[in-house]
Amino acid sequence: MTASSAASRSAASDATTARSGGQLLVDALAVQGVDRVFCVPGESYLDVLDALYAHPDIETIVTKHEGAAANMAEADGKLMGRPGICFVTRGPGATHAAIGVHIAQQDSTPMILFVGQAPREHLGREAFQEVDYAATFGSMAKWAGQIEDTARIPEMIARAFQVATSGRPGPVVLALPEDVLGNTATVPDTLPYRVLSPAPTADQAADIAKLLASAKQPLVIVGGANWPAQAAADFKAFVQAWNLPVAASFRRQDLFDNRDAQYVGHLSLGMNPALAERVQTADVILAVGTRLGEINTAAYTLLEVPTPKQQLIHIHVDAAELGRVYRPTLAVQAAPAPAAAMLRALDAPAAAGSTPWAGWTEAAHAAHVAFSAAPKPADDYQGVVMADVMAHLNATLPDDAILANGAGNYTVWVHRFYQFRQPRTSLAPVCGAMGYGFPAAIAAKLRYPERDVIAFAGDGCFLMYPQELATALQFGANVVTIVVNNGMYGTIRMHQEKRFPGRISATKLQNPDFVAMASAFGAHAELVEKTEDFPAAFERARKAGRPALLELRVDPKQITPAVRLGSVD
């Protein structure tokens, strides 16, 4: 149902009947579009889950733990570029849904959780599972709060979705105490959010035209969060006509198509050096969506601090960004989808290929090439090689096949082999979460049952929600799940070696039957131990009709694509 069907429904009812707190709630989801939560049940909202029993456009995927329902929850916003939604009971519920928040304040996701909270006439006694919520969530949050009053459950819902979509998305946490969802009261709901957005105004475009044209060694980066379809086209339409670089921020490859003779790389973990270095003799940045954080910019180190030597040009939705870090040439606040119009707009050179920075664009771009090839297995190389692996997936998934990562090191090979090739076909925790990837790649499927959806995860990775592996079948999201087997935590070990060489501490794994463990749960399972075989495994897995675990045994001493341990014992 849409948000202004279920707007239209809504506002023929009768205003008034009373209604609980639970079906105020729920009707006021369905008012914004909603048709899709995720939970673990608990008695603090049962007149939640009634509610949600009479509403059966609303699907309600129950999870095995709290985090992973905040984890699918944060992927569906990302995917649709509205609030994902997430209910969890009071206390632990909360607690362990807390890392879905992080995520979705460093990814810049709209998200809403809903908290169960003990009655009100409890708090503050340290009643049975209570906790401040404000308090627990506020630095994470884009707004935490608590609905005091049942008669005001549909205005503190609209303003949840209008928080939490407006300007820098982010999440939203609203604590539910159980009279307010039991008691009941007579009031009508409110209109559909709509979300607000910035945008460029003309000095400022040809301003950004002027420093472009003056340039000799332009960059561009393009990153952030909620960029629809026709922002990506509009930006890629820009930087063709203008044949101008550009780098992908962390985790944010599926902004442009990385085929593309403009395209030069990902600012990321194992970042390329020469990307590195172009980033640092560039003239002029134009900087499109992205906050310029951490990894982005090697820990602030490939832009100086507060004003770097090249010419910055800024946009980002928010304009606390702007100068938060860096102080930009020019500072533009503006949302992905008007700033890409108006870059499309800009009047481009009359012959792009024949500008001053032709050979520029067309070297960064040779080096990504070389950069993206796979490497010779080392002579004594043991196992499934990754970069192979991610070789058959790009020359057989189609342009909009879903890959959801979590954290390890494995990512560094789906991030540097994988060419993504339209919009919102990457889930990545730009945080950095274990775990994220399966839960992530659930929602996707849900959400896209005809894509393809992969799921990657490391060992450690993969155990953060096996459970899920439950979900996936109760609801009938067959993702294909690869599992890469090195039997350690491979990025604390990486680090580990460097700081203190040979002394092995918390790092190793001890890790179950995978494939046993998948095919208790009901899923297809194979193990996969050479290269060669992985086609024909993958194959299997995607034609399987249910979800799908594949366990690749990789060389634990090849720690990058680059780097291999001397021993591993």
Ligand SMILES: Cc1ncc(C[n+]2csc(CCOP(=O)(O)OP(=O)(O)O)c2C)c(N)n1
Given for the second form:
Amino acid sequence: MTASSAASRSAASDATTARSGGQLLVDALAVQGVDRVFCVPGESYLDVLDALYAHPDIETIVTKHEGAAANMAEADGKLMGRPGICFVTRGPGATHAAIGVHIAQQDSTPMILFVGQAPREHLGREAFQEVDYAATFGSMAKWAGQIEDTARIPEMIARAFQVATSGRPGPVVLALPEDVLGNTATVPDTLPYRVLSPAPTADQAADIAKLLASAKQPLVIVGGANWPAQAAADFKAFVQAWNLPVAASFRRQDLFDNRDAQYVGHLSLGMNPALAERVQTADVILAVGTRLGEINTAAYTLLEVPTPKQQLIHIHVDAAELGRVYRPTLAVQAAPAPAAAMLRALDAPAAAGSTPWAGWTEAAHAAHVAFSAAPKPADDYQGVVMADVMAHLNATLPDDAILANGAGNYTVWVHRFYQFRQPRTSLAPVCGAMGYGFPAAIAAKLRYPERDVIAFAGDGCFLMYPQELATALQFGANVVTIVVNNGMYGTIRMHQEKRFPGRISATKLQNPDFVAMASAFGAHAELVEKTEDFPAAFERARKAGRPALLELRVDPKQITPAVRLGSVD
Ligand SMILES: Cc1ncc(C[n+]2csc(CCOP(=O)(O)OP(=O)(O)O)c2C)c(N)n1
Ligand SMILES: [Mg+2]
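What's the form predicted together with this ligand like, now that we've got the form predicted on its own?
So here's everything in the complex, that chain up top.
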């Protein structure tokens, strides 16, 4: 729903009619432009479910596990740049859904989790499934509260949207005591939320231009949330005009076209050592939109804590992130959109090709190209070669294809070899949560049925939410899921081999027949054992007209693109 139609609905709402708490809440969601919610139902919030029944313009996606519902809502928020909405029941539902709140926090995603709660008259008695949500989610959410009064529902919902979207976006958790939902009140709706976007000052823009112009080896790090398409376009124009090398922060590769001559790689787990060295030897670093966290600084080693040797220009929407770990030379509190517009408007060097750093940018890009070239598989390699799969996807998928993944070593191939090209085409949890990719892809496909949406999952990852195949079938989310099967929790095995060689503990998996399982749900499913069989199988999956799963048998010895295990038993 557009802001103006949301506003007209608001104006039309009848402030003289008594409405139940459930109706007030769902009407308030409509005012805020909500058109889809994800849930597992519970008797604790029947009034909301009933109000949704009367609101067909809000689609209700019923999942089979609250963790999946929360992952989907988070992915929806990440993709759309407005709060993803999740409803779950009391204690059991809320605790299942906690993962989505954690992802939304670490990934800076606007999301609102509504949780059923015992009626107020019983609170504090440890009533059935009673949890103190403010205490439980207090350190995980931007705001965790409880609606205590039916008449204040519109106010609380408006606040939830404002909090989730303002500054650094993040999750809000609101508990809904059963009687608050069942009681009635006669109150007007509120107005739609408005995102506030702090912008840089003219003085800050001039200082940035001066610092950049003084550089010999500059480096831009781009990351963070809330990058609308125009902001990414402005950023690209700036980078090209200045011919600056750009590294993407962890799992924010889609913010800059990975094929461009200025792209120099991904500050990830398993990052290119040449890129790590370049961060260390840069003289001016411009970090735009991103936090400087544990992963993108290689555990706080690439820059010295608290005062980096490099001149650091840090642009972030949240003042609390500026100077949190690193003292910047120049701290600028600004949202990505006004920051990128400001950067684009800076006076660029007369000839981008002849800046003092032209050779440095070229070398950094060349190092990235070399690192992302598919390595030759070992002579005894058995199974599907993942780098070749990614090369095939680079060649065949359209620029707007969306790729989703969770956590596991299989993601190293996705992030290292796939070329992201457009903002909001990567759904990858910065917080490294397993299980995310498949439900996230379902949420994406529901938004964009006409676009290719590919979920990557390890065998471990996929087994976290395989039952969501039922959700994909129920709602026609024709995702292509690629299960990378190596028969183990490979990441943990890799760490075990480093610290406790040969002592395999809790990392072997006995897997189901993925093809039979997916077929039982009604999905199209195929087993792929040889690289050369992948392209045709992938085309059949894309064209299947229903959710599809490809199980790829990969060589369990190939624990990373570069490292092979001697044996897997
Ligand atoms: C929810 C969750 N649980 C546990 C972990 C720890 N963990 C990280 S990767 C991983 C193994 C992933 O296995 P799989 O999906 O099979 O991928 P592989 O590493 O084998 O490619 C585990 C257990 C995590 N990151 N998230
Ligand atoms: Mg695995």
